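Okay, so here's just one chain, in C-alpha cells, the form predicted on its own.
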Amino acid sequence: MRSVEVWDFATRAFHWLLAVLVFVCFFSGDDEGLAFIIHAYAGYMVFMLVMFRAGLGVVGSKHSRFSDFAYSWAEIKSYGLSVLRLRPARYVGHNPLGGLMVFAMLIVLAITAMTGIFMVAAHLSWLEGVHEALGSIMQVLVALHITGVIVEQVLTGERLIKAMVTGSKETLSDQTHQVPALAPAWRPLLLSAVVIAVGVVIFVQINFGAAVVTFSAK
C-alpha cells in the first residue's frame, strides 16, 4: 500500500464548507427574524457552492470529475450487493454508491437552494412547502451519506474522513496506476472567480438582500 493524493484542496474545501453551511441551514429554518436571514444567506452560499462543484465536475482533478464516478446501474447494483455481503471493493475515488450519493445530494441541494431563492426574491410563498420538503429529503441524504462513510470505513479499513481532510488516501498496489496528477491550481481559482462574479450579479439583479429582510419581517 502507498499514500497518494486523491482529493485536491478545492474539492476538500468545497466539501467541508458545504457541510457547515448545510447544517447552518438545518438549524436556522425559522421563517422570520434573524434566524431566517442567516438561513437565507447560508442557502445562497450553498447555491454558489453547488455551481462551483458543477464546474469542478468538468474541469477539476480526475476524481472530482463527474465522469469518474458516473457508474452504470449494473456497477451500482453489483457494488451494493458486495456491501451486503460485507466485502466491498476499494476504489481510489468514489465508489459506485458514493458517486450516486454525490449526484443525488448536488441535485437536491441545487433545487432546494433555487426554490428558496425564488420564494424570497419573487415572493412565491407557495414554494415554501416544496422548499421544506426538499430540506427534509436533504436531511435523509445527509444521514445516509454519513452512515455510508462509517460503513465503508468499517468494512474496508479506509480512513475516508481523514482522506477528505488531508487529501491523501491509502491505495492498494494494483490501484496506483489509476492515480493521476491533480488539476493545476489555476483551474479552481479561475472557477471560483467566475462563480463569485455570477453569484454577485444574480444577488444584485434580484435585490436578494432587501428581499430577505422584507420576507423575514412578514
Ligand code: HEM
The other form holds:
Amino acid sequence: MRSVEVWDFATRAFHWLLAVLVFVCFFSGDDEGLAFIIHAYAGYMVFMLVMFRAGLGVVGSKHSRFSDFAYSWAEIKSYGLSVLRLRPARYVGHNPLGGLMVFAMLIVLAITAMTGIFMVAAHLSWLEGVHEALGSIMQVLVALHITGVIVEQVLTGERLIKAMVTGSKETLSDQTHQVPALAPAWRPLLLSAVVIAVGVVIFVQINFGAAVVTFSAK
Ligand code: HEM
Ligand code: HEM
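Having seen the form predicted on its own, could you now give me the structure of the form predicted in complex with ligand HEM?
What follows is the whole complex; the chain from before opens it.
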C-alpha cells in the first residue's frame, strides 16, 4: 500500500462547494421572496462551478480528466456485476459506475441551471415544469451518488469520502503504475479566472440581478 494524491485541490474545492450549493438549491426552490433570491444566486454559482469542472475535465489532473473515467458500456456492465457479487473491482480514480454518475450529474446540473436562468431572465415560464422535473431528477441522482459512495466504501474498505477531503488514497501495490500526475496550479487558477469572467459577463448581459428581483416580487 502507498498513499497517492488522487484528487487535486481544485477538484476537492469544486466538489464540496458544489455539494453545499446544490443542497441550498434543493431547500430554496420557492418561487418568491428571499428564498428565491438565494436559490437563484446559488443556482447561478452551480452553473459557474459546472463550467469550471468542464474545463478541469480537459486540462485538470490525471484522475479529474473526463478521459480518465469515460468507460465503455462493457466495462460499466462488468463493474456493475462485480458490485452485485459484493466484490467490486478497485480503481484509483472514479470507477466505471461512479464515472457514469459524474457525467450524469454534471449534465443534469448544467441543464437545470440553464433552464432556471432562461426561465427568469428570458421570461420563459413554460420552462418551469422542465426545471422542476430536472431538479427532482437531480435529487434522485444525488441520493444514488451518496448511497453508491457509502456502499463502495463499505464493500472495499476504501476511504473514499476521506480521499475527497484530503485528496489522498491508499492504493494497492498493483495500482502504483497508475500514480497520478497532478496538473500545475496555474491551470485551475487561470481556468477559475476565465470562468468567473465569463460568468460575470453573462450575468451583466442578461441583467440577471434585476430579473431575479423582479421575479421574486411577482
Ligand atoms: C448535492 C450533493 C452532491 C453533489 C452534487 C455531488 C457531486 C459529485 C461530483 C460531480 C463528483 C465527481 C467529482 C469530480 O471528479 O469532480 C463527486 C464525487 C464524490 N462525491 Fe459527491 N456530491 C454531492 C454530495 C456528496 C456527499 C454528501 C458526499 C459524502 C458522503 C460525497 C462524496 C463523494 C465522493 C467520495 C466522491 C468521489 C467518488 C470516487 O471516489 O470516485 N458527495 N460528487
Ligand atoms: C443547478 C442548480 C439548480 C437546482 C438543482 C435547482 C432545483 C430546483 C428545484 C428542485 C425546484 C423545485 C422546488 C419545489 O418545487 O419545491 C426549483 C424551483 C425553481 N427554480 Fe431552481 N434549481 C437550480 C437553479 C436555478 C436557477 C439558476 C434559477 C434561476 C433563477 C432557478 C429558478 C427556479 C424557479 C423560478 C423555481 C420555482 C418554480 C416554481 O415553483 O414556480 N433555479 N429549482
